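Take a look at this one chain, the form predicted alone, written out in structure tokens.
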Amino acid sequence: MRKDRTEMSEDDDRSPPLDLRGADIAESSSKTRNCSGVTGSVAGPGPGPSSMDFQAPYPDQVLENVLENVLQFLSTRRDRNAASLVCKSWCRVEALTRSELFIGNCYSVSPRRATARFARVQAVAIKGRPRFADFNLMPPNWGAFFAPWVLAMATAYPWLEKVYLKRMSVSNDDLTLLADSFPSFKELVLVCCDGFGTGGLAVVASKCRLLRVLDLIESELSDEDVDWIACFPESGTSCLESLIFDCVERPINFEALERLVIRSPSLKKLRLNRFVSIGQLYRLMVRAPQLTHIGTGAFSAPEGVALGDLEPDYTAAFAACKSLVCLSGFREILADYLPAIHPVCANLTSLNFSYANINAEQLKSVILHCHKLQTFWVLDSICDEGLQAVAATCKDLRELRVFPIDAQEDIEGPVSEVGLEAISEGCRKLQSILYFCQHMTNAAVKTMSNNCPDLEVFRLCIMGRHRPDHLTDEPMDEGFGAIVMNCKKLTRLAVSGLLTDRAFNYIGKYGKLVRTLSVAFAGDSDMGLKYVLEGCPRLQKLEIRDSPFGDAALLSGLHHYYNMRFLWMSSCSLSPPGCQEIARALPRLVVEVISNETDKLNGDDTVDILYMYRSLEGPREDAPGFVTILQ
């Protein structure tokens, strides 16, 4: 569940996946920058007028020159994708003017095709494994390797400056090639990635002299004893603006880090791991009062220091950070230190307590100062009482995530419909909510739909399986129905609890803007999924686990799968013949059947995991043995 804490909004892209079919019609062309070519000579002596021969430009040349200047003002992927579909000329010019490339699925297109079409890219974002891999639902070593991408970009994009990777397998060799190939490289962000270690980070730190951003977010590093922090160049002023390494599970060279912070006057974001004590945090804050984002690391007494001993003035250090707007970290927290952050609370717009095991009273001492807060992540240890305090103070709240401190089923959860209703009544500007609980009521969800009509993301995770409204014992159909009916901007929805086909009928009928739908332990029959696939025209990502949907439900979406980025179904009622029929009917869809050892031992004839996605390349070549690609 920690993986849900990686971003303020995990899949916030609003544009359809990139269509690279235009690479087949895009061609290289050397375009003149002048509207006309001019050649001339003097006809004869004397003062008479000279005659000039004008060569008219090709009409397509003029159009492409104009388009190139116009398309530079299109910044969103959706607008650019739409422009590229107008005609061949627009497709060609749009590709030449695109500087940022987004690949929503690393297997949807080959690196060769992508780099051939888009020749002037400076920033690349690539996503790999589907989200359910975060919950250990996908066997390890499935794929999503960065190696072929960095190899292609090394020759195609020598001027590349930024790389953003999410759920990709990245090796130290990949990072070495990246550092060696791009002399102007500035930003590396690795979210939920694995396969690399501190040795790869050391190469990036030492060779990327213009590095501004190095963000490691919820990534898993291999255990290597390399002092990567000390590899940043010691001479001159550092360009570093953001350094995030709170996921690195090994001690760092603090003296080297302190020197790096001192010589980085532009540093704005710094998130530390749990091996950095509050005393060391104090030293860094004194050196860098310009910080706007701080991840505190361990927020407890330094080793060898007893509470009450003479310690630095942590409160003064926080007070000196006048620009601080975002606070996170608080690992291994000792609540007695929380008053130190009081001076900055009034300016905070983002506060992440998702690793801080604090109670309602401890939260209240902080939250009552946070009137500007817009993003708040917290553990359910604060109970309904803590959420009521948030609702009373944070009137400008836009995003709330409540994570479980204990994710077991069938326990008495500390938050309930009481906290949800309080938030909906006090935080009317809410746009996104993720709420883990053990039980819920339809009335509370309906209240939220009425009070928070601007909701774009609603994810309610009732951890007990097939749980009804705990007051009326009715299914949760009407609550989720109210959400899709009243929240007209809803684009992402996660449903759970006891749901019948009626709930899915509501989703299909009213969820016309829903792009991402997550279903867990819910559903009545195949009709439920059929309602969704036939009724949600903008559905891009559909992920389902432990639900009764079978072959008939799967086949009902034949008309829509080419328009989707992916479909994931695990522990449902699918058969191999049903999945094979999809593969035959939709040859441009990659249909992966993923098995595990349990299936083989039991001789199970059902499909454990089905992962389908569209691809311009066909089946991938790096599929491991437990993946069968149907054709």
Given for the second form:
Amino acid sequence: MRKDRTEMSEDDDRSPPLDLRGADIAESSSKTRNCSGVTGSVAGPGPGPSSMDFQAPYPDQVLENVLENVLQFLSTRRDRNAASLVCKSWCRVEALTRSELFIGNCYSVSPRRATARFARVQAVAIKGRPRFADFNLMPPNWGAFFAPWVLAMATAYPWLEKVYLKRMSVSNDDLTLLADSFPSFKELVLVCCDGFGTGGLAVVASKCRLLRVLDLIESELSDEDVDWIACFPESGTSCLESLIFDCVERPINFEALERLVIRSPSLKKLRLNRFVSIGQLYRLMVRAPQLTHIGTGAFSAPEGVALGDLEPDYTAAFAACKSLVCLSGFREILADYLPAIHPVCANLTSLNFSYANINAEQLKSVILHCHKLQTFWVLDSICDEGLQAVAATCKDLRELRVFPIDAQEDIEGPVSEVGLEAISEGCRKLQSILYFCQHMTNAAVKTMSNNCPDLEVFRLCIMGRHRPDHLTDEPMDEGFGAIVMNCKKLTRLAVSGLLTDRAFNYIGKYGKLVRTLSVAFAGDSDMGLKYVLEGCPRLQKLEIRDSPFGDAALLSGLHHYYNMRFLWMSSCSLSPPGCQEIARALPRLVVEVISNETDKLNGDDTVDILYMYRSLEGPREDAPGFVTILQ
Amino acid sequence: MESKVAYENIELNLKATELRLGLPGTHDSQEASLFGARNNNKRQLSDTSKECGSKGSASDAQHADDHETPPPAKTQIVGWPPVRSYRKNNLQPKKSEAEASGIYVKVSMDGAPYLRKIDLRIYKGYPELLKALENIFKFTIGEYSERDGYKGSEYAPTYEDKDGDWMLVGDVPWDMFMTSCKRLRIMKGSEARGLGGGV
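Following the display of the form predicted alone, present the structure of the form predicted together with its partner chain.
Below is the entire complex, every chain and molecule, led by the chain shown above.
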């Protein structure tokens, strides 16, 4: 039974039948795309939009038309990448129907090449710097500039709606070009970016009239002081849905923000910076009880305002936010205000206390209401006792991050294996954990591996370097071994503590799904790295620092480097000739040797930092002086 | 290959046979394990480097150096622990701000000509507070018990809470006391005795 031609539309999710009747094909082809290099219109017998000379479409084109109608429903990039490998025809068609472009390493492909292949992109995600650069392991200004990308997209994708950038350098000029070039622009998300300031934000705010999302997450802004909040259009309703600026370290125009919130009925996510006091938060909350995500800003009153003075009913304000599911902020918390959030605790799925210096007692009063909590970020100031309280209540917990309030090596830590075990006992559905501590035991890690089979991300940071199991004095090999053995879904692993090659043997043997591995101050010899490179077929991102792995180990990964996003090795035992050998053997790999001038202790000729990644473009032209690209 | 990685079979207890001038048992056990581990590392490295034909001499030399130098436990290493500086910096200012705002309350003592003012935040708990009060007004407070209040002296420390009631100091947890105390009064004589036990 065929549908009437006029009813056929893109929304019909049956595959259109393979039909040589041109009219059908012309209709669908005019809806989905402009052309794929075929000149002239294709017409057919019977009623239809075009009735020119009849030209039977050749089989290739029919196939492509059909494919297009089918492939447009593929959403994940994994599926799309697979489809594009079938044959050239599928590759072409897939490229035409891909609307979301993800570039995992901005140097793996040039903007020109990407925009030439994918012609109809509406959303772009680009990642830049390597993650270890976040910890000052590399001089600044290494690269990852947004400029060439926005330049290319300005002409290639005039209909662009969304941009997501992580660890990129974005300038005010880039933001201005973005605001000028994309009239339909809707979403800007900048994570761990730098290079821009409030001036750039002002341009985006004033020119992007359809802006729905402006999210700045852990980004570092330059020192300028432009009143960007006042630049949002003052009249009419704003379509703003999400405004996140908790990382902006400058005061903001609160009156303008209040007016903006009042005229943004669709606003769901609002994360304030620490320059917004609790009194100001109150004013915003009563205007926007529809909020689902709140970043509370300072959560205290500015100095000079005493407790007990006429204070608004914060508890009532929270109680009015019936849809609130995510709470964060508490940047300068005065714990006395904490009880105000009690009304929303029962509905919270995400709670971020990772900037709040609160103790176990203060946490307990809050956490005992949070039965639905799935994501919890916190400081170790809550101690093992606080973690025990979390374990007792948050049975649905999926993600836990425990950050150190005092990130040093040789102090008594407030959390230990006791907290970890408690969590593993109480939170059986745990999928992701990041845990900073001073001391750990193999037994506790093993217990977690047995209790939490759904673990996909296990990142344990024992802050004392080379620290063994503090009860048995043994290396932490067995604990991490148990994790890779028992957690069958593990894709991301970060190891620490005293580790021998044995730990890496375990990882290579059992960590078959591991995609990301972070190693620091671990291993005995080249064997460690070899085990991993030879054993982990899914390994994509490998970052290693201060471990005794040398050239021979590096060579053992030749078969795999083209399948990886990157390899980072700093302060290991690599030599320039050793790295050169890799560069010669793999021409499509960019092998960067980065010199860390601050590290003058190197008397011998070892490589400070090796950063290598596959690329279609060869050596990049914007490398700074401290980067040498081997060939 | 597995035999080379059989770490747990090698127990080099050099410490036991070492001649030292220190008292027995004074050596840090942590140091010992580190030391022991490193010895084992060195042994393994020379074994495997022969097998792999790696740049054995260079890496061996480097590890021999490591073995000689003391464990780098105390030096601050760049980028370790791996906490982003954004996160580290955002915790420091907050702490000092909290300490800067004190909780000043008036303290009156029955019979004293004038009042004093103290900052509750500088005391960690009741013992310190009571000791400070004793010093300021030159008197002794009795022994606190939940049942009988302060026994053994004619003074009793009391405070006015947020509701305007006069309460005996020491009944509630310290944190709760700090936030609910509006002023202190050291009662004397028959009034003080009336506050013991009961209500």
